[in-house]
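Starting off, we have a lone chain in the form predicted alone, written out as structure tokens.
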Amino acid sequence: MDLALIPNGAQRCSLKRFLPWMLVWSLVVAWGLVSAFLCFYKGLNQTNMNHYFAFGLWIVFDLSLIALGAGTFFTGFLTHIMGKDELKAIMNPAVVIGFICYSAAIAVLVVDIGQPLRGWFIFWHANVHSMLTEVSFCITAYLGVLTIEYLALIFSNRKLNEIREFTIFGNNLQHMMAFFAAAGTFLSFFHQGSLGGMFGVLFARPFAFREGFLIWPWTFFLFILSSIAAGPSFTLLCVWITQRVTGKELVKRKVFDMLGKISGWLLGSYMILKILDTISWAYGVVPRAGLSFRDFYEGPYGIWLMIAEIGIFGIIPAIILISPRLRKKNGLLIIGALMNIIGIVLNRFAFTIQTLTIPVMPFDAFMSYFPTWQEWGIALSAVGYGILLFSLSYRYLPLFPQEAELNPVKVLGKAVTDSGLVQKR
């Protein structure tokens, strides 16, 4: 029965190898479920969050997942709106990755709000003066868009495709992908920006506060640009890891090269603006707040964080991904993509945690925060959930349209693709 669900022309490992793989990541998810139960049953005293640290590890993961999930909407925008047909080979896995990132982010938020039974207050009693209200609406709506796109992929399953109603419904959804891509671009653009804008308007937190354009602080635009710079790198890395785990070539090398090139130029643009923003902040916001640059970098949150974010995991990967000579080397391409991802996570960490460590009152001390095992469990369970769902999607759904062409199945000594055409090896 399992073999009947596998896409035509594809080869998959046996269940004896697949089930232990799934069991490992299921245990990680189980750790998260136990942690979530303790937080629901006993309260957020299971965490190290307090009045100083209202945001903690969960929000770092949340903002990082949302940023890395931007590869979906940006890939969809380039494919369906801008007509970059080369990226169609990567669109299906991008949809799965986006669905994983956003559904995991919302699941983490359900625990983070403390009283999930009142989660509907966000929508029914909306605070129209809060950027987080717009973020909540857009993230929820975009998850709905991703669910529809993922459903279209699910209905292309080999067995489900035999059901006429599912086939018709799935085909109709496929014909509307350009509309969903446009809707996803609109929704993602605003909630990515508003997440950054939320920090930028915190005038009582000079580490995050920024000047801006009209009503939007510069962090609004920087968060958008950093997300679309890191998203394609994350998609590239996930597909490369899938190739390494399965031992197959799933997309052509030029697709990786295009994703790396897009990420590189966007990251390079972001780095220029990020450096200018940092200089403007250091010579503008900081002295007006009566502080010095060094006042923001003490204890475990030293200047090394800025050097790591901008210098090591910003400028270096931008150079690697922009340069055709460096990018064509597989090892450097993957290292550049990985460094880009680490850089965006460091950025979200700095805005989420470092913003709250710095005292705002004369009698306050420089604070520090370290998550409990429950916080780590819930955060890492998002990773386990993502690997589980992506593994199931790869096994049973036609994620990679080039797979059969790049990995022809041998029949009686001849290589045969899904179409039945004999190919020379």
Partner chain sequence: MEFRRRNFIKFAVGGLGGTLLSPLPWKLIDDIAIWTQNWPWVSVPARGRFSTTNTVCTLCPGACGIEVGKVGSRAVKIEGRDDYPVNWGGICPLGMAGLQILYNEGIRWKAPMKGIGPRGSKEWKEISWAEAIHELATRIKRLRDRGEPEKLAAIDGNQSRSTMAVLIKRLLDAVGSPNYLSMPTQEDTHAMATFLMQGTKGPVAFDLENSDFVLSFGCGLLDGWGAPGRMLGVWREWAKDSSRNRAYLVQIEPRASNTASKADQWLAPLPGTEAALALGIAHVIIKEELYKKEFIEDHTFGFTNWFGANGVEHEGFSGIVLEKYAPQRVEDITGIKTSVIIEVARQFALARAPIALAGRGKGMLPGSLYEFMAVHALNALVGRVNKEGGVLVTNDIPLAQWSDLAYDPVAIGGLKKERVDRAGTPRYPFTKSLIHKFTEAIHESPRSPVDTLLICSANPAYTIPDSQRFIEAMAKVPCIVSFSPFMDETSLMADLILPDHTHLEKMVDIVWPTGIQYPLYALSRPVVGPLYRTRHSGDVIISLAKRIGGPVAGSFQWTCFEEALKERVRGLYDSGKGKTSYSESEPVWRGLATEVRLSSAYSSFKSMWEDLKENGCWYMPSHAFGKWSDAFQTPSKKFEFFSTNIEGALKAHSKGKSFDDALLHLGISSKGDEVYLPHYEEIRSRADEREYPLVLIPIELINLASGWIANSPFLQKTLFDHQLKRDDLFVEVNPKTASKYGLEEGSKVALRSPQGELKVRVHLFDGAMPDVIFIPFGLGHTAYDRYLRGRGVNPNEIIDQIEDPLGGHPVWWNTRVKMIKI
Contents of the next structure:
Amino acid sequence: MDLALIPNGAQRCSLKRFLPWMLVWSLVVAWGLVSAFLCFYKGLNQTNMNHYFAFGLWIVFDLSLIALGAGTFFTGFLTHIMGKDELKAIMNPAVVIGFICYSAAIAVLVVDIGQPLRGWFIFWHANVHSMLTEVSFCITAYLGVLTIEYLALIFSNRKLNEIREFTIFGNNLQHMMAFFAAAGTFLSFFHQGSLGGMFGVLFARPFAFREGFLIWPWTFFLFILSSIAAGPSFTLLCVWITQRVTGKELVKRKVFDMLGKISGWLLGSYMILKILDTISWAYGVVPRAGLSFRDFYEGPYGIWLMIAEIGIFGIIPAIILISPRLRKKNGLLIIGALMNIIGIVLNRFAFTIQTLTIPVMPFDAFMSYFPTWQEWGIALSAVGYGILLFSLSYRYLPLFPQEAELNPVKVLGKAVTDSGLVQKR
Amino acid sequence: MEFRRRNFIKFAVGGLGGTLLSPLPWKLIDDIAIWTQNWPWVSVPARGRFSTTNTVCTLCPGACGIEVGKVGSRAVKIEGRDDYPVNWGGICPLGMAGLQILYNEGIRWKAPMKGIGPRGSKEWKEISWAEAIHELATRIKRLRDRGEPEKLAAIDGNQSRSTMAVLIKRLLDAVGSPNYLSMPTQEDTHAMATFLMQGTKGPVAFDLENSDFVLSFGCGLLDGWGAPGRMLGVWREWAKDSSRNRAYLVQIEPRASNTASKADQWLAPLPGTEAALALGIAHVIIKEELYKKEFIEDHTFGFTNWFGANGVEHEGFSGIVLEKYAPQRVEDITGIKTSVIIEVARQFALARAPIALAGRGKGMLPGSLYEFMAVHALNALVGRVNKEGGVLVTNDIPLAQWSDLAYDPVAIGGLKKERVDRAGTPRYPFTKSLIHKFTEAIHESPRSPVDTLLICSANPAYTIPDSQRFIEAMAKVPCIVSFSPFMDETSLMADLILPDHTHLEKMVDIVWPTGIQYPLYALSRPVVGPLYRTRHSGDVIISLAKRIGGPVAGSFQWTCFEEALKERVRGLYDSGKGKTSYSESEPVWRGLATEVRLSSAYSSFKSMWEDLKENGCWYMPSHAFGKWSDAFQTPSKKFEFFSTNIEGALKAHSKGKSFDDALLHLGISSKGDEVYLPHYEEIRSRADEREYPLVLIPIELINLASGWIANSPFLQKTLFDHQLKRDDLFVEVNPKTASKYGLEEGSKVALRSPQGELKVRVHLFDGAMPDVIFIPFGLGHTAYDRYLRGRGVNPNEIIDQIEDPLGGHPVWWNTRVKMIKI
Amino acid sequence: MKNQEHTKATRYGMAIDLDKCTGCGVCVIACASENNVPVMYDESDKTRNISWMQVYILTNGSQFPHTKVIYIPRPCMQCDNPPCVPVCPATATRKDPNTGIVSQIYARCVGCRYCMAACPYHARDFNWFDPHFPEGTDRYLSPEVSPRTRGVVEKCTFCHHRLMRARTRAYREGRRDLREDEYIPACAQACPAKAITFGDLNNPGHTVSRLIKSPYVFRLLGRLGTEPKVYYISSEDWVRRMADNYLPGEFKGRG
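Let's compare: the form predicted alone is above, so bring in the form predicted in complex with its partner chain.
Whole complex next, starting from this chain.
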């Protein structure tokens, strides 16, 4: 039925299969929409956030989404500016992923603030000293860039491409990709760094605080580094999942390898800096606040969290991804990417939740928090929304330039070589 | 088609661009933001002219001067007055939250109501005031016609000397009923102890500001005891300078209360053994001859052995104390170390101006009579009676008496009947009223001895120990009339509700605020007009009397309450003494020893009355220290260690039975001359200690109103989440006790006494005595609004009442319970 | 020249004497009733209720019968170096350079709660609910203090409207400077034990500037660099010990 929209030379499953798949994720999104409605209508009492947990699940999700969305600008940077042409194979999906991550992050943020209808005051009454202002400006601007890049992709749809204006628009954009990549890189550098700075400047929160050189440029670069280490891994993982779900090879193996390698080396260098950072924090900020390292790792967020973040989900995936021998194995490559992502999410979790949870006043209480179904609804609907949009993009847009080459269309009646959705038709 | 689509897209893109360039979306966004700043459902306070009105807070008998800030006709803020002699500019949390009592619609009766349907069905019909008064008057008239005027009874929570209380008592007298009951307070025990040892009936006054050593036997001096506004001011004076002349405070109680924590020394005797500790201290003072010999010789009776009229030798106080209360023995009883007892006794006796205070918590409930006597004996030993910084013996305020009542034969007949609670009879010779005996009497007789029960300014169904028993008794009373402005537990049981104004809507007086050391008459005035169709209970009583008619009406000649009150106040003017203005720079307590200052400031009663209304007080800033004839009005004209009044009462009570039986009957376990002397009576619970191994002690907190006035939502803000969490009340348990029961912070437990069971949670507190459970009074309402109803539990429900020997008031701090983890 | 002017600026501050504070809670209620602070149904939820002045209880940790409790009333610390101000993205909070008071513009606050994350004292409360007042009690609300809506952060302002009131009066009387007792926040005025002293820390004539020179003075989390203008006084070592974080062996008591 929608054959006219499906990219030339690509095979897609039937609508009968596609629609139920979409329905499942639509339900998740609907859950989120109901939650968002409740939050708008009744206020943030619908969450379990409180004065102690001023930030909760949503901010963790937002920070993670933005870190994982970093794959886009970084791939763009490598492709268009550094001239790594191999990565062109995943440039399009990277743009879609980036668009999804950033738009979802902003949507979640809109629910998260107490007065969404005047959220634009951040721009109108901007406080230039606030990291959050910088982050808001940059991610909004960058979402604009991503929107244009994504529009260019949309216009490459077979049907839309028939419209001359769109073709011209799309073509022009293609020529300007280097510019957008540069703009994206510039904006991303700022806000990825500022997101770290957001916590690093909280000088009355010793868990997050970094002083002098350790905040600028150190923390900024730690966040940038960690995001560009996780971003390619996330792109890799998304593409790999797409391959698994569709049962098609969409990207050549060496592209995966390259992404893994980039992630690995970045993660490795990040780990070194992060460990140095942690040590200098433990011997600097911590004793100056009159605290000992142990004070930060008591209660539910014990030392295991740090071991998990830096050891298990930091050093191990770095080794896997750096070693050509290890990342050659498909399974290990994927596990490495996944662990890398988990590590970065843990890092964002620690910066958000642990910063707020560790009682600073010695007589203060340790509070615990678990999100309500509304909070989960909104967070998971971001995932649902991402899958919906990616599925649509994959189905109707020529996301993978190597797809046709890797999947030559077979004669009718003959079974398709690779397994997956198409074959089971 | 392509053409059309292309056109459409062009149109759409152009339209979008155009709209974005137009001011429309931006204006809309801005308007929406402005809307969020003016949400219609958010209350915006109305503007108006700012003004202030001075008045007096009458929520408790503490009488703090307050200034109420107003905007237009609305009261918006309460502040303490520093130009008022009582409270030093401060007020207590309840007083500060007074506007929530005034304005909280959910807790107030807004018009006279008549219960329809079965009692407790909470179905009401609004009626007119005329109907309400007619109905009640008819009922009372009928009682009188039947010659049963004593079947009218009143439970009154107004301060006993206040005009409201006097007026209600007068109504009962005029009708012919002896059954006027006042709500029990600690002042009752103080009054009895003072009467037995000094023979005086004036209020008990403590010159704390001038004391330099305070030995407090459980008084929560900083937890709301006495007049809380004044006490916190006294604390300010004590704590003013940590180096010089600071009063030394010794707090004696089984829990690290605020007072104990702020005290210089905290002693924690086993609960209920305070009298033994006081006598142990007395022992040391006597043994080491640290007592004031002159005072003892000149002004006391029964200190040493003496011979009665029949030639029988009586043992003196000193002999018995030396014999029975050696510190080692007292250590066995109280758990306080001998060395500590000796040290405290020496410090107390050698201080410049020491004072010993008996009491418990906020003083809302009565204490133990012999204990109060034992503590007061300490004041006598060190000669601190009628001395600066000591216990001042006072006479009443010179208020005018109303004209005599016109008793008719019906009234005379009724007044001859025995009181339902038997207070004042040989069984309870010194007690004014005994509400729990009243309850018992109703329970015991097949038909209620009370037909019509008036309840004013009191919520006995909630505030008295074993409240459940009271509620059950009320079911038998045919007609309950509540004057409460609040939908409290008691008024919800009533058949007729005649709602009073709240404190900020009416003029009432407080005669001599609790514990103040000089005569003070406090007068409040309405700050705002009545918000609802309520009526001043004083006016209602007068109208009621008029409606009853006959001689009853004749005793109530006034047109309104204010007139009646004014008539009393005239006595102040006629005395020619006192003043109505106050300046912070001249605190009363500093000038007490100086000459009596007479005031001739008022040219007429009218001018004084105006001043009194404006300033809210008349007071006499002086004290006649040397006048011993005023101080001791006992048969011996001396301070009596050996109470001849007890001797007389026992004689009367033992008529027709053996002396030992009489003692047993009165609950006294000691024998011989000790009976007449301050001594330690072990008050044992009837419950089996093995089955109920723990002791439950209710505690009173300054920020948790537990009396007739219920806690207000503002006060809930000040409670910690280890005191109340959601609907769960926490009890304080020592960690050692808790570990015996396998309890952790927040564990849920059931506390079971022979009277019932409460479900609470546990707060581990090192400051709680092991094996004692401390539970706050003031929560667990079953009435009021959703801010109070069902939150926490009311300890009164499971308190096991034991009668205090001689006095007969229920002992509420010695309930044995068991704790079951749930 | 510039420096001179700077030292002349007023720095309003507070000294709270914990030796005097009896924990009665009057300051909390005075504050709440002065500032139109909403009253939730469940005020026992201290993580969600609104209380600009919050009282903390400290126990000395000794066993019965040596246990002692003290109370720490905690208004906004009105930091000289407020961690909350620079982080606000919408400039909804700022420190007045002339008074040192940290203000909050409710109508501008977008409710991002970044300031709450920045403040280690929990001095800032977010309106998780629509402001609620028990039925009928909206009649005591004061027009001097702006009402808040759901979704914004609010905090103690040292009763800024009282400063405005005092200034207006002084202006009418042709005065530029305020007397010490002319402007006092509701909590300090209400404290029945007079444990709270308020005034200009820069004015040597004000009692508070003398009090903060006491050897028993401390500030909450003094070492974090927030420079609170709320000072505490306690003669008890254990209180001062528990009020801040110290490395082992670092705290030196004064006996």
